[in-house]
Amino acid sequence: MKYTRLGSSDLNVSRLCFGCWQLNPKFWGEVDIAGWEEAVRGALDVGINFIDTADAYGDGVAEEELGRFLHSAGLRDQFVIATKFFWNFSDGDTRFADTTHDYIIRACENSLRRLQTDHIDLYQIHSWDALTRPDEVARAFATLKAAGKVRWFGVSNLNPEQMDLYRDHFEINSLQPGYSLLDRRIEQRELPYCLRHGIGVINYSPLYRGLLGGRYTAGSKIEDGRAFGPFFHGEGLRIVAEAMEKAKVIAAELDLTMAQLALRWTLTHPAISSSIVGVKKPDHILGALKATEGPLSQEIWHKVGNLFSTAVAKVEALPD
């Protein structure tokens, strides 16, 4: 496994990050916890030391399962743990964005309790709060860092202007955005910004919610929470499946699967520190390892990228 330093922090993280969003039963359904635990052990065995979750994943469920297992197995110190805050779901019935000082302190304490740890390695703002108060966020972060409860701070789903507002008040060590062959929007602004300012990038959904994993065809029926996305049904799915069939030929020439090719494509970008792979079972993470063995050539990177950029343009041109 290859490793990289995350931004200006001292965190040395694996190029693949073990993602815990799949422990959100509201979106992904029930997960075989025994199989998931086996996946965590398997990831560690092959050198993956980076694991990402959020308090919002199942409204605490993902953090609780991760904390329970790492504590019982004695594995907490083997992983760099990243988690996120943003959604105030404390009353159990509603959610709303909350980046106030008092809520950040409370959210962090709750995450520490669920994770059964005394510190969080990377604490991230999950999204942009329209009522954000950078000075309050900075004050909360300073308190948490001084107490040793958080080591480093990052943000997720923010644009350069939003990051600038925060950077006036505290150091941003990482950005967590969506990035894949089917979603390249951050190439224009966010990725150059992070390169310029030495901010690490941990991209989520490199397989675009599993669609780029290679097992779906034009005739697949996707009936879970993804079903209403334009790429997941009807003509949109047919167009993406056609691009995948062409990409699979390129992948085979490189002795890669479609999923490995999609992951290697994201990891080839110089701004990307680590790619998050969502995991339910061991194959999801162990099958991705080959993606980290080296970058794609410039020619192949553009060739594969253009295949899917063309597909995205065709889907976006479809009538509503």
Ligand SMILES: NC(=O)c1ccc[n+]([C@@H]2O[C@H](COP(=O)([O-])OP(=O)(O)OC[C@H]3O[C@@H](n4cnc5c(N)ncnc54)[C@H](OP(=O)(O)O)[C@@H]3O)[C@@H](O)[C@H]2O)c1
Given for the second form:
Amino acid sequence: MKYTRLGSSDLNVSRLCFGCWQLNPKFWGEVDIAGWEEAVRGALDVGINFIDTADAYGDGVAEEELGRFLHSAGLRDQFVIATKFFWNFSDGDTRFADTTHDYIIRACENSLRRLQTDHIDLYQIHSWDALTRPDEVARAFATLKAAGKVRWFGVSNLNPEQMDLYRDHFEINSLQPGYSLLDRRIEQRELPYCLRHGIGVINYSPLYRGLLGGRYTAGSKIEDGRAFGPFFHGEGLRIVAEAMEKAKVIAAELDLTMAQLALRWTLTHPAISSSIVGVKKPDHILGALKATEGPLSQEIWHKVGNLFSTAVAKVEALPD
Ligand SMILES: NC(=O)c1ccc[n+]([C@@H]2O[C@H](COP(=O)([O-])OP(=O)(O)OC[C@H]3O[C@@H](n4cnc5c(N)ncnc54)[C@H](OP(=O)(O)O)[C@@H]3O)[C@@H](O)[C@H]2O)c1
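So the form predicted on its own is up there; where is the form predicted together with the ligand?
To see the whole picture, the full complex is given below, headed by that same chain.
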């Protein structure tokens, strides 16, 4: 496994990160927990030391499962744990953005309890909260850091202007954006910004929520929370599946699977520190490993990138 230093922190993280959103049954359906635990152990065995979760995944479920397993297996200290706050779901059905001082302190205490740990390695703001001043967020962060409850801070889904506002008040060590062959929007502004300011990037949905995993075809029926997306059904799926058939030929020439090619493509970008793979079972994380073995050549990176950019443009041009 290859490792990288995350931003200006002292966190030395594997280039693949284990994603825990899959423990949200409302979106992803039920997960076999024994298989998921095996996946965590398997990840550790091959050197993956980085786990991403969020308090909002299953309204606490993902953090609880992770905390229960790491505690009972005595594995907490083997992992760099990244979690997130932002969605105030304390009110039952409704959830709303909340980064006020008191809420952050409360959310952190709740995450520590669920994760059964005394500290969070990387605490991330899940998204942009237009209603709370950055100095108020900074005040909460300073309290948590001084108490040793959080080691480093990161952000997710933010643009450069929003990061600028926060960076006037506290150090941002990482950005967590979506990035894949089917979603390249951050290449224009966010990735250059992070390179310029030494901010680590841990990209989510590198397989575009599994679509680039290689097992879906034009005729597939995807019936979990992903079904609503334009690439996941009908003509959109057919167009992406067609691009994937061509990409699979390139993958085979490199002795890679489609999933490994898609992951290696994101890891080849110099701004990307680690790619977060969403995991339900051991094959997901172990099947991704080969992606980290080296970068793609410039020629292949552009060829594969263009293949999917053309597909995205075709899907975007479809009538509603
Ligand atoms: N900050 C944010 O706003 C945000 C948003 C989304 C996600 N995230 C984080 O990022 C993680 C990853 O995002 P994601 O779950 O959307 O991403 P993803 O890795 O693009 O998709 C995960 C899905 O891909 C398939 N898959 C996984 N490994 C595979 C492999 N080796 N080969 C083939 N298929 C494979 C599985 O679906 P199938 O079983 O259907 O094939 C799996 O459920 C999440 O778990 C979460 O930690 C953060």
